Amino acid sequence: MRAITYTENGGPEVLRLTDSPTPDPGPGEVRVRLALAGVNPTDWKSRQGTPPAGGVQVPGQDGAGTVDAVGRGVDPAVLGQRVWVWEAAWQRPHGTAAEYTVVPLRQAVLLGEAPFEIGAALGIPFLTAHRCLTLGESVPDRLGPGALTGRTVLVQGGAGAVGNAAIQLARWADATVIATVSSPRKAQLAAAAGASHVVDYTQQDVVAFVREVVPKGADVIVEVSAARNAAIDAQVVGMHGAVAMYADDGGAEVTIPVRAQMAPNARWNFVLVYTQPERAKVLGVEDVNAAVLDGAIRVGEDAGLPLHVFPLAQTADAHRAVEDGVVGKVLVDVTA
């Protein structure tokens, strides 16, 4: 089979197409020919800093495509579904910068009629938007509609792809969402995400903002620069509300007002999908795959979330656009 593969770490330029075995899926494992790989900054600091498992690594944790053959002790009736693929490079060689991946069962969901784009864009963005949604005492474990019906939802950075993930599962669950960018594209993005207002951080006062729109504060803060912004969500959250820091900036650190963080018995979180309780994830995969049969996810510039579509011998520019900001989601076309 065609892959990706880097056998050391460094840089895009590591990044090899190779002529690969193709794997078999051992018991309980599924196969699956993929049709495209989502992309994700988690690729990039992977391939610069964790060895390769087992010497040579496949990169991507996300993709979509058929399930084409099974493992031991998996029902047959699976071969032939359209799935999408969730963590397969976790500790894993079989990433989805390949032409079939190899994970267990339960990582190779039922996509039903929604297109690939769809189901290559889920992964990791959106359950750890669902994870930064679900966090806090105010708000339940589990979303769905109406699961947020009276909740305020703060998104900082709506126009990157884990903002644009918890703007639409928020807006399903029907949260007011307040969204902030930097600039006029991005807050067109945001408003075609769904959110309920937008702000640009760099015109306009953050929490006069918010305070005007809710005066009470916000119920969970969704936060991709706490380095930069905690003095800001330290005066917008809510009694019993959430702050979910899931970037680092990094390597920055974070600053918090003790005190004025006791009064309302605030929460400050941290988010990795990666290693975050098994029933979170569970849970996750279930409701975001709701959210999708439900018609409820959206990609492209109608949905705020760009695409941007490499063939599979340019997954290191794929990499590249990650790593330099691109606005919106970068996919990987694994059959041209």
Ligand SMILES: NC(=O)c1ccc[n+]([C@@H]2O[C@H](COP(=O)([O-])OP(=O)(O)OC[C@H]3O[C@@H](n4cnc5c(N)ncnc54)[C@H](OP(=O)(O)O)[C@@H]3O)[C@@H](O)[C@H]2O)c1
Second form
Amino acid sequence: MRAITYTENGGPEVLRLTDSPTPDPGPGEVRVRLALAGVNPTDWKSRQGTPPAGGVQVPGQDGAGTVDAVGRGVDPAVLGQRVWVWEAAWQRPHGTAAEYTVVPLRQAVLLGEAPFEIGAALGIPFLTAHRCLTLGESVPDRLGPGALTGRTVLVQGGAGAVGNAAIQLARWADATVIATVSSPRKAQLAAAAGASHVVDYTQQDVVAFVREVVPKGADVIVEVSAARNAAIDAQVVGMHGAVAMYADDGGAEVTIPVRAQMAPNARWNFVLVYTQPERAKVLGVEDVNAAVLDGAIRVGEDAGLPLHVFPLAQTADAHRAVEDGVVGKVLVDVTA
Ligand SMILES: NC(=O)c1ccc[n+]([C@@H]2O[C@H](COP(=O)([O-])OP(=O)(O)OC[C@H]3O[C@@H](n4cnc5c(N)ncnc54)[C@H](OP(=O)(O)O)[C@@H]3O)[C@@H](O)[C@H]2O)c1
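Please supply the coordinates for the form predicted together with the named molecule, as a counterpart to the form predicted alone shown previously.
Everything in the complex follows now, all chains and molecules, and the chain you saw is the first one.
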């Protein structure tokens, strides 16, 4: 099969288009003939710093395609089903930047009639967003229509991939969503994703803006830059509210005013999608899939998530685009 591989860590130049053995599914696994792979910051960070699993690594956690082989113990009824794939390359060699991947059955989720562009955009951003939206003490651990009625979610970085996912899921759950952005263009995208209120943090006072919208404070803050925004979050988090910190800010540290956060019994929670509690991950996959089947998840400019599609041979350029902070969702067409 055609596959992008790397055998040593480094920049995008370590990625090679290779003719590699097509993997066979082991017991409990399925093989997926991929249509699209999703690219996320974790892919270039792993390429730079995580030793290749099994010596030869195909990058890419997310993807979408069709089940074309099943391993021992898997019901053949799933053959031919359209699926989205999550965490394909987490501690495994067979990522999604290839014609085929193999994953445990539960990591290939039925996509129904939804387009592959949506399927390949789900895994990392949507499962991270789901975790952020549900880890608080004053919100339910599941999302669905009505789950967040009467709740307010502040999404710091509403034009980012995870920010977009958080807005879409929170709106599906009927929350009021406030999003922060850094430009008029990003404000348009956050609004297109469904944000009820958008504030440009480079021009406006975010604390005053949020207090105006929700005087009692936000129930959940989905935070992309805790190191820079902690002082803001501390002033607008509501009673029993949660600050979900999912980005590492390049290794920066966070300063939190302890006393001020005691009064609301605020929860400051770190998030890594891979290692979240097992129950949270199971519920996240179920809820994200329900949102897709409900028609609530969209991609593209109209959804605040412009698509950038690269052919498989240009996966290195796809990594560069993500590393350079391209606005929107980067996909790799593995069939091109
Ligand atoms: N922990 C996990 O499991 C997990 C999962 C997914 C992603 N991540 C990490 O999360 C980060 C974002 O991922 P992504 O895919 O969403 O990237 P992305 O699409 O590039 O989005 C990042 C967004 O954050 C915004 N931003 C940066 N600084 C900000 C600030 N101080 N206040 C408000 N917004 C700010 C950026 O826009 P402006 O700079 O223009 O404001 C941009 O829109 C990456 O570091 C990624 O590795 C972690």
